[in-house]
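Below, in structure tokens: the form predicted on its own, a single chain.
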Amino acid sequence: MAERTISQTETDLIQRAHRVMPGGSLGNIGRDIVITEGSAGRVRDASGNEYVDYLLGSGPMLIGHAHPEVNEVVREQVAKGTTFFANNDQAILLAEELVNAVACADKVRFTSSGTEATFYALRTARAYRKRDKILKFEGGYHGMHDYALMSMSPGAPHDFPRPTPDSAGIPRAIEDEVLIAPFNDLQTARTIIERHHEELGAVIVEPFQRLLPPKPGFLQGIREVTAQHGIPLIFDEVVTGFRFAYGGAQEFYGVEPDMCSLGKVIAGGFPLAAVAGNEELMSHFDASSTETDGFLPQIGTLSGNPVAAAAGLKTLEILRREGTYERIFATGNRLKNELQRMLDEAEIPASVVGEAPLFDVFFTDQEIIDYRSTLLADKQMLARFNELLLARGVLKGDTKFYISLAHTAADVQQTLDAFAAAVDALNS
């Protein structure tokens, strides 16, 4: 492929959303480019360059982009109606199915965001253990809400359990309702568990913590203490729900937690995502089922949308066909395996961290295991392989390669060469 070229078009797009959007961007990615259609594995930007794509959207399609049965049943429900504010068939199959799916799940409550469901399950959980402290571990990711926004990514952190905000605007107040531990440090997230026990509401992770996977014995230890004092532990599966199994990262790892979030794949591209728990938890959504004081409303203009939810439908039934996640892990591990082993004989200092179906490289001889341990990462060094991979037609986040289910041996192969030529790059 010829190296990427920028048309007076897409230039003009990007001045125009300078002049409307802060940064010039949704807030998402950094770089510059503007997307206009995807298709399968690839997408295409403005000026007409074609990319593998392995930013899939942050990862909701992982069948590919406008696969044609999901473009076919979301024709279908576009023509019955868009959205009712009330239940509708779509919804209730799909809740039926993730119910079906996920371990923990007795009941399920759509939203529309990622963010709004882990903010619905730890309020969830606090209204159950009437205490107001959550855990949430060092570098995880839940959304954009105050309490995920502590100690997200900070730049100087705090000795733990101190939290550090990570945004402007979040209440002072909010510092001393959430207590941080180390990501894969099990012996100091359980004493700090055990010394707040009788604060915490909850403790919330993901099982997967950004590319990081669990230690042996990491996930289940949390889940023994949490269950030990009653705190309700809650995964967040919005990145890893259909991903790693069917049944999620706890089927993969085969621990089970009292709640989830789920998103991204469920709603097949579309914005739907859903808290999903145990009988007793889920029950505080219900005002016939509990107390008035425990009572959770949860209201969405746009929660369990027909048309994400028909989406949703169709996506799982694809997911659920015979060799899809034997597929899907074998192209991750050839991508992760081959890029390894340039680097390797390179060379060059570096890891391919993740599993198979998400993954990335942090440039650094240093194991890497939590989030502090990701800071001794030369990050210029991994904008300049991202870029040199852009250049080359394959196109990735600043971190993370999300492998689809639609990736071809003619996607792989391109990879593998732009591979070569970023390493060699790099080497030179």
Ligand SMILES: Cc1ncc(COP(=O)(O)O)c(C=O)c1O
Given for the second form:
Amino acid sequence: MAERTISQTETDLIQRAHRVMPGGSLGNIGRDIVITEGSAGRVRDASGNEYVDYLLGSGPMLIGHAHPEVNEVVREQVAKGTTFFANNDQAILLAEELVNAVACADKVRFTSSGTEATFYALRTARAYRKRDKILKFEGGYHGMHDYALMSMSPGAPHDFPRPTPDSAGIPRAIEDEVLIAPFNDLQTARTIIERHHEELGAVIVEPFQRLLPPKPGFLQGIREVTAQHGIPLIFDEVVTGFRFAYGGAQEFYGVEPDMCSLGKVIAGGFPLAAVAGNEELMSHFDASSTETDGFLPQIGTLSGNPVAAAAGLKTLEILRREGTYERIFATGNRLKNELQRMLDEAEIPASVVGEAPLFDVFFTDQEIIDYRSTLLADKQMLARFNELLLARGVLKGDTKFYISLAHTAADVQQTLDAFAAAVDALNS
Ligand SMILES: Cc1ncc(COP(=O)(O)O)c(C=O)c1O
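Given the form predicted on its own above, produce the structure of the same protein in the form predicted together with this ligand.
Every component of the complex follows; first up is the chain already shown.
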């Protein structure tokens, strides 16, 4: 297969980006690549190179890019108007579908991003509990707000439960409001929760943390100890919602939180996310059903945007069709298993970690179970692997393969050929 060539047009665009954007980027993936179009399981760059796409817009495009049925409802909605601020039919129908599908969802409040959704979920839990501290897990990602950017990727982590801020500019005071526990270590997490239960307003967790599946009993144990002390448990399902199962990770792993955040898939590639939760917690958004000091105003110009809601509704309808999840899981399992087999045969110490719809490889012989074990993996080798795949027409995120319903047998074959060539190159 031809190596990737970069045209003058793409080079010019990259230079222009560096002139007007910090770091020459949107802040997302680090590579100098300009994507100009996507269709089904593939994208194309400004040089005309085509890639099988496992970046999938960082996850929203579960059913593939530019799905004709989604495009049709989007065009219809655009012709009728793109935003109203007032209630709109598409947002109401989408809220109804989220309540039907997601076990913990009695009510839904829309936001524009997953960051806002986790931010409001935490604020709601604190309003309900009338306590300020939150507990999150080391390595867990909940977006970019001040509480989320605590021990998300600490280079030199403090001892538990002391947080390490991940960004400049976060007020020092926030560090006193966040406790950190190790993912997949129920005993330590339980001890921290029990020691601090009087101060805790919420526990937030990605039920599948980045790429780490929960150990059997971990989520159940966290559910038990939070319920015992009346602390709201929030599942951040921005990634896992409608991806691991129609009802999300709470269905897939069989544990129901009190609230969850949703995003990515539910908006079909547009900016929309949501907080969903039980009746009591969600009543804090309603001035008429909560005490005055318990009211939580939540306003966003584009919240529940009708174009995004229409795209999300159609995406969910497509996901409800016979055999969709079987297909996503079959594609993901094939790629996961084949990659692990090739690495084993080449005697490269590595493990492919995750679930079928979302996984990646860690270049280490250590078991990957929590954030600190992920630090043992060889990041440079992963970066090289990613570059080798890119040169062979396979695009992925820096640390993720997202699988799409739209990936075809030809896409999978091209990927397997790229895996074989990349594993070969890593070994030489
Ligand atoms: C688990 C999780 N929570 C929250 C977010 C933040 O969502 P957004 O990028 O829409 O702000 C992300 C984004 O990737 C995420 O993966």
